[in-house]
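The chain below stands alone and is given as C-alpha cells, in the form predicted on its own.
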Amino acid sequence: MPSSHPLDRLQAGDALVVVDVQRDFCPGGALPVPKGDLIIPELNRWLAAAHERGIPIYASRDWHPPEHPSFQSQGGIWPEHCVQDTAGAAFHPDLELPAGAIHIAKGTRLDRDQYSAFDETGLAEHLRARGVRRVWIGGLAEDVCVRATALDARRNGFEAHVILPATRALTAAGAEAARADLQAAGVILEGE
C-alpha cells in the first residue's frame, strides 16, 4: 500500500527548494515570520530524504546589501534585514543543509527587491539542464518569499508543490490569500 506521506513520492525529477530559513525571519531576528522555526525539524526531514535519495537541493536566501530598497529606511516596507555579511543573513544555525546544497542569493539588486528564487537567478534554467520536472518547497515566509517562489515554478513549467508543515506566514489573512493564489495558480499543496 503506497505511503500517504509526500516525502515518501520524493524521486528522480524533483529538486527540494529551501526558501530563506536565515536568522532575521525567526523569532528573535529583525523581520521574524511567527514561530519561523517551527518548521526546521520538518524540513531536515525533507532535506535528509532529498540528499539520501540524490534529489538536488537549492536553499535561497534574502542578500540585501546597505540601503536595500525594500528597506523602510530607503522609503521600502520592510525593516532592515537579512543585510550581506551579518549574523541575521546566515542560514538558522538548525537547519541541516548538506554539503553539495545549492545556495541561491536573492533581493541583491539595488533597484528593486526579489521575493522569488526564480527571478534573476538561472534557477529555471539550472533545474532544466539537471531534468528536474517537479519542485518541492518549504521555507519563509508562506505568504511572501514561499508564494513568489511557487508561482514563478509553475511560470516556468515545473509541477510546484508547497510543504505546508514545512512553512509559516508573517500573518494568518496573508497565508489564507497566498494559498488561494497558489490553488489558482496550480501550485499543490501538500500536507493540510
Ligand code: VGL
Given for the second form:
Amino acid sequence: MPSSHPLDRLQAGDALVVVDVQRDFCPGGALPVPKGDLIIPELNRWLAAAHERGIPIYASRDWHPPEHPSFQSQGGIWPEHCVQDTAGAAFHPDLELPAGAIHIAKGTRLDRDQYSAFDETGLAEHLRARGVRRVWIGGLAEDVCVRATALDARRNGFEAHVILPATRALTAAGAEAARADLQAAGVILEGE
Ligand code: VGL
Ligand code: ZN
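Target state, the form predicted in complex with this ligand; input state, the form predicted on its own:
So here's everything in the complex, that chain up top.
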C-alpha cells in the first residue's frame, strides 16, 4: 500500500459509508452494475483500515418490500431487485464487513423510492451524535444510490468524499453525469 493512498487519511471525525454492495447489484444479480464486484477488494481495504482506527462504518442495503413501486411490474423503472430477505438482497459474500458495522435498510417505503442512505434512515443524526464531520463513500451504483447518498451528505453539512475505485456505475453516461453533479455540490472525488 503506497503511503499516498487516500485511506491513510481516515481519522477521528470520519465515517465510512458503504452503499448497497448486494448480490443483485453485482454480475449475476437482478440489476447488475457492470463489474460491480470488482470494487470489493478496494472496499475491503477501507473497511479494514476503518475498523483498525475505530472509524464508524455504515453499510446500507436496498431493502424493498415485494411489489415495491420502483419495480417495472408496479409501473416503476427497475427490474425487481433487492426484495427483503431474498438471496439477492444479501450483502455480497466477499464484502468483509466488521462485526461493529451499522446496517441501514432503505427503499422500504411503499409510496416512493429512497436512493439515498440518508433518506429517512436517521443516518445524519447518528453521524452527528458520534461527532462525524466527514464521510467517505463507496459502493453501488455510482450513478444512482452512491450519487444520491453523497449529495445528501453535503445537504446535511458533511464533508463528502466519493472513493472512485470503490464505486461503479450502471452506465458510463450515468457516471459522467453523476461526477459532474457531485463536483458541483462540493463532493470530492478521490482516486483513479
Ligand atoms: C439502486 C437502482 C435501484 C442503487 C437501487 O443502489 O444504486 N439502483 N435501486
Ligand atoms: Zn432499488
